[in-house]
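Here's a solo chain for you in structure tokens, the form predicted alone.
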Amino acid sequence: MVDILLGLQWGDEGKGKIVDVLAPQYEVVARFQGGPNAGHTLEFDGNKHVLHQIPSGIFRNDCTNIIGNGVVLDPVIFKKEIEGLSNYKIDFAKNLFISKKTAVILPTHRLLDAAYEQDKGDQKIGSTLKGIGPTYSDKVARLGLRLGDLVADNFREKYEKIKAQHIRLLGFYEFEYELEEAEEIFFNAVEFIKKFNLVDSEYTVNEALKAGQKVLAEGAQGSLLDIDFGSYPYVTSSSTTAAGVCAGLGVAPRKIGEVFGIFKAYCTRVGSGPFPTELENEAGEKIRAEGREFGATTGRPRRCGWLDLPALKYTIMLNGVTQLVMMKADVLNIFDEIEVCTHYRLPDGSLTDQMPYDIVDMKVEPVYTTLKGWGDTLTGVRKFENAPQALKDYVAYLEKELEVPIAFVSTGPDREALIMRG
């Protein structure tokens, strides 16, 4: 079976974390969206990795990894992952299969993402500026490249046409850029890539489940960035929910086991677009510096606010949650109190628990219930019986609320700050 992984609000949950743990119960681990905006942390033996394209069971040795059909690879960042891992001694010949299918993010790509966020002006997404919009945007068209092009004789004549393209595009923006010098490392990275194991990754992923390996599919981003059931327009350009995974891995619906649900004990958000819990006071400065929240792949700090359950409602119910991982419940130590926002108060006076359509365009307010903190740090704990009854309060509140387990909570950034429940 495929179980899946995926983070249930605005990505940076800390999924990298619990698929290290998790991988080794799994042969497979396999990306099935996203591209290098994602940043995916994990800790360990008091050091911090962070991959953005590199699936996170590549720690685990007797763990294959793929890069699937769904997400699009920028090389340039791929030679730069790979050779920061350098010092683990990964045999990548081995552990790491990449999708021929796989779309590649081109120079020109990242610029048209620049153009794209300079002409929105102050109603500009808060792109990363990686170039993945663009890059779907072509793979949609069906005019882009893939990792397969790459080998391929007539890739420069396929390459220099798209550059055209894109080049007419950014002239219209009159966008000023420089091409020549991200060019020249762009197809140094294509040779770099050459020499990994360029595959058939659906097949790779099905043969696999015949053997009867177990297979986790690692999302990257969050729930509320899908392209069709987030914030839109303000929401990244793949399909993050777990549906995503059959058409991002080439595997069908009824092979799709567990699905665990990542989620904070409170809410982040990088870039522009509706929050309705957020916290633009000292309370939300205080998580964020607790908390450390700042983009893994950015460096941008994160907005922050309380936990929302409709909104984490809506994703268990899209995604069909099995299992439920709540992380970073050590910030909160710092609480005597905290808010929980149970439904949004309407323009119109009325209340709902459900996520509105014009979210987007309307103002809400959040309705709060108060539960007691904890107040105490978590170091150490590793069983929920040890664990401060405030905790396990709010735990329980949670699970009545969700009616969905919590399986995991979270108490630190290493592998082993985690309390595993059942």
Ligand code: GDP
Given for the second form:
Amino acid sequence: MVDILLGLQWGDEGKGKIVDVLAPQYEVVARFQGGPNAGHTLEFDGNKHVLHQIPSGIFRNDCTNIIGNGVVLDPVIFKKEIEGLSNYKIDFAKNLFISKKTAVILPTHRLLDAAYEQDKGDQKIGSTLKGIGPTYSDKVARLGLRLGDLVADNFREKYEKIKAQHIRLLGFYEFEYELEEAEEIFFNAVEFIKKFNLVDSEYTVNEALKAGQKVLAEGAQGSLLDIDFGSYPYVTSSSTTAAGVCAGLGVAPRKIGEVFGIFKAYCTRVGSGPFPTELENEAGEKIRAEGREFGATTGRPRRCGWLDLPALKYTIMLNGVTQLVMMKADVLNIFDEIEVCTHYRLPDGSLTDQMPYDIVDMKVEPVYTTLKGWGDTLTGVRKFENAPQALKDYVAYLEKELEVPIAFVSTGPDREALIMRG
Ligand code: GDP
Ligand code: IMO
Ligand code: MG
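Moving from the form predicted alone to the form predicted together with guanosine-5'-diphosphate:
So here's everything in the complex, that chain up top.
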């Protein structure tokens, strides 16, 4: 079966850590969407590592890692990532496979991303500027290059054609750019990536399934950044929900098993866009400081706020979540009282626990309930029975509201800092 682990909020829920923890139970870990806009942090044996495009099963020797066709891949960032892993004994020839159908991020895609953002003025999405939107646009417009094109004889011809088109587009914007050096680095990275296993990964995945192996699909971003269901237009350009797995890996819907939905015990968002429970005050700053809430890809401070149940109920529904994973419970140690948003109050005064069509132009006011904080440090707590009563009550409250069991509670960045329930 293919199990899925994906973020239920606006990204950075801690997916990298939990994929790394679960990976020993799987023969295959696969990324199905997104690209180097992701930053997945893993901590173990005193090391901290941030992965952008390489799946988070890469530190497990027995695990095959696949970058699926639904991903957009930047060869330049790929090369840097591989070089950054040189201290670990990783056998990439054995453990890493990349779909030939993966869309390639070109240097001009990054420029277009920046030009479009600049043009948006105060409506900026807050993109990571990795070229994600323009690359997916070209894929859908049937103009883009795929990884398989890089090894074809006519690659240079195809590249020049799309580059010329991008340069025409850039001409519409007042945007200054340099391309020559970026191209040199790109072509160097293209030669580098050719040495890796470029495959038709839909076969790799399905053959693994046929052999009875277990596959874990690793989401990037979060469901509230989904192209269809996120707070459009303040979203990313891919299907970040469970539905994206079938198209992004080439697996049939009936092969999907467990869906792990991961969320922080509070909320964060990086970049622009609506965030109903955002705390633009001291409490928000305390969460940022305690949770070290700074982007793993861009270093930007993350916006922080209380847990949002209407949003969580929405993303649990969209993904068919079967098990929840609650992250960063340790961060809320600092509060005597914790707020949880149960409903939104709409401009006409009515209450809803559903996600309205538009929360960009229509302001919703969060309605909160107050729960007791646990105050206690969670360091070293591995069994739920040893957790502070207030944390047990918080978990019980959420399980009742969300109607899905919380299988894990994470209590720190390290691989070991985890309470596994039942
Ligand atoms: P991802 O994109 O979903 O993989 O998450 P990120 O790596 O961008 O952000 C999660 C951050 O929280 C990283 O710095 C992790 O090391 C850290 N982290 C993960 N789980 C926990 C936890 O339970 N407690 C604390 N304090 N930090 C955590
Ligand atoms: P992981 O996988 C958090 C946000 C950006 C921006 C919007 C669009 O680490 O959880 P894009 O670069 O895709 O055009 O940006 O989406 N964003 C993320 N926020 N975590 C991520 O990935 C993100 N990837 C993109 O900040 O608001
Ligand atoms: Mg991240």
